[in-house]
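What follows is a single chain, given as structure tokens, in the form predicted alone.
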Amino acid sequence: MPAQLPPLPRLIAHRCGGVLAPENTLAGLHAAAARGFSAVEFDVMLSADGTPVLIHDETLERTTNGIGRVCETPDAVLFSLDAGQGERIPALAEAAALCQQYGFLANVEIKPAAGHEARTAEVVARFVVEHWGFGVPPLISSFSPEALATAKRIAPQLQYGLLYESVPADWLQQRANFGALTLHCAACELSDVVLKEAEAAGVPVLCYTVNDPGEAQALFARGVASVFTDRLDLFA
């Protein structure tokens, strides 16, 4: 049987520290857990090299002085570049790490480059399952059908989010196909059917990216369970 998840936290901080960090980076963290946010997220893909590393983009321009594709770059690289303010691309490893420090429920996006998304989740879920052994496991999520169901296959026992931007039809059998806990949406993309729907099935909705304080106590008077931001400095 699947970990159970614990009461979600209403506020959710968005790529480990929202605006208050760069990124996806160790600094976000320290900043969430500084603003006394007790849940993160943050997104996983692999390096050339196989390892789990944080960042959201397939390719390292936006978000680091690098050049050329995450999936290509070697740790020795990819471990040298500047992720902003003097900030490194972490490891997954070290992520899990300060998420143990601090208490924080995860939620690991996995983000796979365009044709490694099964081996990207199988690293993920192996991960998760060998080395997370403190609290309560992290919710594991991703855009891609064939990433979540091979981290499912691989990790039954984890628990899964399905992440949408505008929620499908057939969201129901395909939560019952993962099995999974979680609904995760954009806010402007949810549905009453929807929330509904999730209501009598008793699956928490949690929607992507609430900036606005005024925004948040709409959606949550509307039955929404969490909200990802990356304006902790407002809510927190």
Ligand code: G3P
Second form
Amino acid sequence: MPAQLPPLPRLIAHRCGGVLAPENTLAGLHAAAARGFSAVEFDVMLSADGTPVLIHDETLERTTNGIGRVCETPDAVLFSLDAGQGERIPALAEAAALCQQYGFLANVEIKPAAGHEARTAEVVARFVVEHWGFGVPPLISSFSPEALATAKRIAPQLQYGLLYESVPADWLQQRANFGALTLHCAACELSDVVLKEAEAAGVPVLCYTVNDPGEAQALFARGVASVFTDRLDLFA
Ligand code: G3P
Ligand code: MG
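And the form predicted in complex with ligand G3P, for comparison with the form predicted alone?
Once more the chain from above appears, this time first in line as the rest of the complex follows.
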């Protein structure tokens, strides 16, 4: 897989299908496709059995009817939970299959539980190399520098994005260290200085989470390449 980005769509469905389905579920991927989205973002964490699954929080309570930490919950329990509207927590393998079926550009956000940064990145990177065999290769990002560095070491041929809330002053140095292709940050934290630096370096900037089409237009006018949105219903 070449470390080259496909053309970035302006709109990326956040946590699979945003508000159209329970977050980080296969129903969200179907909904994103039905709305005509060509790119999706989702969060990946390891179960107690080391299976990469789609979930945002370290704990189960907010998005499922389970309790406790995801990283301490075995697959047999995890996959029996209701993640909303009868949806299950998906395995990364299931999400990848749908991404390939729909031709999505996927932004796989490695979301390690605390203390599991390297192991989570290792599993995700190996999964992508071994099983994401066709279709558009995913763009991998993480708030965890350790996770990003580990994934990059294991799979230097994949595509990486730097992910921050607020972009640090030394981001260009970090970009060089990680060999990252894109810069992801909170829309409300994006400065014109960073935008100028990104433009000069040829780095596409992707902003989350933008739920107002007017705000999205303003960001595009400033030079932002793409926005992550929950409001698929307002954009498509
Ligand atoms: O990857 C962009 C965005 O998803 C980061 O924030 O908390 O929604 O995973 P969060
Ligand atoms: Mg995310």
